[in-house]
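A single chain, nothing else alongside it, follows as structure tokens in the form predicted on its own.
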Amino acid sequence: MKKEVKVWAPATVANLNVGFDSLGCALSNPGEEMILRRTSAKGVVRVKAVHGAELDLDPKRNIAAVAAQSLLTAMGNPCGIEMEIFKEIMPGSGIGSSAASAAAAAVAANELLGAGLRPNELLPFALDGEQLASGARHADNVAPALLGGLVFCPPIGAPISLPIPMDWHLLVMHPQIEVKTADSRSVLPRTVPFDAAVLQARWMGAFISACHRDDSEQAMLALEDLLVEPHRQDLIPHFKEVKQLALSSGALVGGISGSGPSTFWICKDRENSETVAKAFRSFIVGKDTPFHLHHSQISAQGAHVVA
């Protein structure tokens, strides 16, 4: 067994408009890194430094130790671990920060301890640490970023991998707020109309066929948010300014990433996605709001032992 193990896991998105806690895709950028170390202390997990970000050093509050745990536990606790945190993607931000530690964790720790599992057999696991921070066992984060790819989550049973739109270029538009994901639970309705929930439920249909015929442009067209982003857009600065500019600029769709304050806008190619970018640029100037952007593609790989 290993004596020191380095992860990469994607950041993603998640709900993707029309799959409500049950799409989402892993990014190429941005991601981040965690480096797992064997210890002599046998069931007990230390972090031992998380740089790019303040949070919890109490393995018992932080959401990879709590993954890793969840792994030495079920191996039998035959050694400890030390982790070290390299974040990336800011907490709250709506482009799964919470999954990609839990992701990178899981990966970590099975490649640490020899377990031998594959990606879709770390998901409870990763699961373990995501719940922490949501609240709940959704896998349309957690689930990309350990398998990659675009991922939709079934009510019942495995995550389904769905074929790529591959000519995708998605620019992450990043407001430097933290949105927490119970608030932004909060401001959804309890209930909604019957005719809205059908129709949304046949632009779901209509994205996973599209997928499957690799028709990207169908599966765009088919990315209509009716029932979450008329609730949660007060809550991103300037989203309503920044939908029209993206959409005017050339960008073909986009929405609300997750639970925000990130959104998401697909662009034809890189040039095009250039193109939105700057537009944003020029507007994000003077504004009280930093923004980050991110140039992406839909990574096929989820997280994974680099060098």
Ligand code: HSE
Second form
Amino acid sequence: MKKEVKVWAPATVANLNVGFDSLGCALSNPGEEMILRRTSAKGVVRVKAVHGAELDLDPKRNIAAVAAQSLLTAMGNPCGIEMEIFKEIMPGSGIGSSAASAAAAAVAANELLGAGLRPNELLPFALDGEQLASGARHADNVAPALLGGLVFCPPIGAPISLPIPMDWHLLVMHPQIEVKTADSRSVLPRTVPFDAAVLQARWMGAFISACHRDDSEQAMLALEDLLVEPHRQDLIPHFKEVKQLALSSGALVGGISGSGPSTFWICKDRENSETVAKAFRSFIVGKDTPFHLHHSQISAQGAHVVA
Ligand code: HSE
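Same protein, different state: after the form predicted on its own, show the form predicted together with the ligand.
Expanding to the full complex; the earlier chain stays at the top.
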């Protein structure tokens, strides 16, 4: 039986414009680590420390602890768990901070307890944690954080891994403000126009079909957001200018990452992505909100044990 497990989990971009609550990908950067230790206090999960962010240490209000507790309970509480969390992905960033915590905790607890569950089977436990942050039970961040790659979550049944457009270089722009997922969901309308819903479904079909044909360019062209961006853009500092700048300086497509405030911009190579980053850096001089940039590709690997 292991006494200690260290895991890494990726950041994720959810929705990807066409698949609200149903599509997401794992990023190669950033990611974060978590250590779980076995204790003798059967059934008890304790958050020993969180480094890099101020998170609730109460295990009932900590996403990682809730996910670990869920698996521990399902396994019959053979021991206790102590957690140490190293946050690199800031909460409320729109790049799957809570999903990374939930996925890391589920993967680490699985290893520590010798549960032997596959990543897909860990999803319900990770979702127990993620639900705490979002107020809803959607897997578009958690599934890619667990499985890696590009993942589609159908209305019924297990998440489906899609072929990955290998040549995508994603530039993530993260304004340093926190947008809570629940708040970002509250600005969305309860109903949408029929013609927009139909068109959005067609773009989603076009995207998934292009992925299966390994047609990266068509996949990019299909990333049209008709339903969400119009309602969330005001939550993101300078969104319209950032979008215009990204597309005019070399990004091929992009939009709001998950529930924001991060945005993602897809470029055809690293050089292009550097050019867009340079334009962003010039733009932000003198603006009120600082931001971080992450250069990334889609990570084929999800949360996994590193030690
Ligand atoms: N699909 C979710 C949303 C992702 O956009 O609200 C954030 O968790």
